[in-house]
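As a starting point, one isolated chain is supplied in structure tokens, in the form predicted alone.
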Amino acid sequence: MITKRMEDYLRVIYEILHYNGSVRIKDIASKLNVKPSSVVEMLEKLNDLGLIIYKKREFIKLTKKGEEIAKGLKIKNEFIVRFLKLLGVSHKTAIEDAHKMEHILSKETLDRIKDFILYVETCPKPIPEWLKNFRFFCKYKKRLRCKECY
């Protein structure tokens, strides 16, 4: 069984790997704000589960299974961030909240979020009127009348 913390490590390893091209213990420790000894302990667990390849004094690599899980987590996280930003949540808060939400959302809920984002982002108008009205409502707590409300 993969824990939430293990998921965090896999996603961070995936992100660092794609940003730097290689992953070291100190990179993970810095990104997760933990001690290197904690990283080593988790890497050993992930290695035992066959999710990473970890050998002392070598770069850390994801196995095919580990990469699939990490990529899925990264995509899930990105969709949640996009959804929250679409609602008008600040970038910083969206990233923090998405990190928490990525562990608890069901597949059904995530699928609806993805569908919603794709629906809104493929609208032929730059920003749909109802979304502008929603953002106005969030800011001023007053409702604008849209064409459909008349």
The other form holds:
2 protein chains.
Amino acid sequence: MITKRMEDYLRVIYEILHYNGSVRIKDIASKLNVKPSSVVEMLEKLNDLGLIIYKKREFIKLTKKGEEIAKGLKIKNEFIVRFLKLLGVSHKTAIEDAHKMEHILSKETLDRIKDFILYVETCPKPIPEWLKNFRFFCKYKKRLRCKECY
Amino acid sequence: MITKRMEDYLRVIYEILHYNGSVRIKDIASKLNVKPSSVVEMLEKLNDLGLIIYKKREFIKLTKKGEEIAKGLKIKNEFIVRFLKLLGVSHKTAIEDAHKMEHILSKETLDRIKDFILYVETCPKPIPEWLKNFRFFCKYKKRLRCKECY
DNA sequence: AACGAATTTTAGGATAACCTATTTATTTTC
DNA sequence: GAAAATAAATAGGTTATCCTAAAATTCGTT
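Structure of the form predicted in complex with the DNA (previous: the form predicted alone):
Let us now look at the entire complex, which starts with that chain.
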């Protein structure tokens, strides 16, 4: 069974790998705010589960399976961030909340989130009128007349 | 520090209390899919934190503080469920996902969710055109012309 | 009021995370 | 190339949550 925390580690390993070319234990530790010894412990588990290849004092690699999971999380995460930002959530908070949401949302909810993004982004206008009005509403708690529904 | 799991217990106690008038350990256990012995252990912790009043073989009561937390969770939960349903998520999934989301969402995201609900519900039409169109889009993956943006 | 069933409590363990302190290995610098 | 600095690994603990099995208590029925 892959736990939420294992997912966190996989995502972080994936990110560092793609940013740096290689992963060091202390980097994982600092990204996740844990001590290196905790990282080593988790690396052993992930290795035993066939999600990474970890041998003492050697470079860490993701296996096919591990990489797939990490990539899936990253994609999920990006959708959630985009969604929250459409909703008017700030960049910083969107990222924070997305990291928590990516572990727990059902496929169904995630599909609706994707649909929502696509719906907004396929609008002929750069930002749909209703979304502009919603943003205004968030800021001033006042509804603008909207052509469509009045 | 109140953990997510403590929050789960508080919410369940609150719900059973308002549904039944009194709470029994086995009911909490079955709602949370744990064994009664685990419940007892948690009740002791919640009691020590001043969130409930629990004495062996007596009725369980929520303290002021415990009740506030539980009520807060319930309200959060209800907002999230409403929001997910606006997005087209099914009732069952909305409830499941909301129970997970209620522990983790930031105030900011929750505020945007509340705004979204209010924005939709204060529309002069019972369902805004764009939302109707979005629902259609979810189902058929096809955009309807929308007056406002074309 | 007593017996059996249901419920609650206790005792003793398990697991997944985390930690600190220490040891071992590698890398850098003189 | 050896000492100092950095990084990684190990050993031994902690905490939150869960469990099973057994003991204690209460409840419901006769």
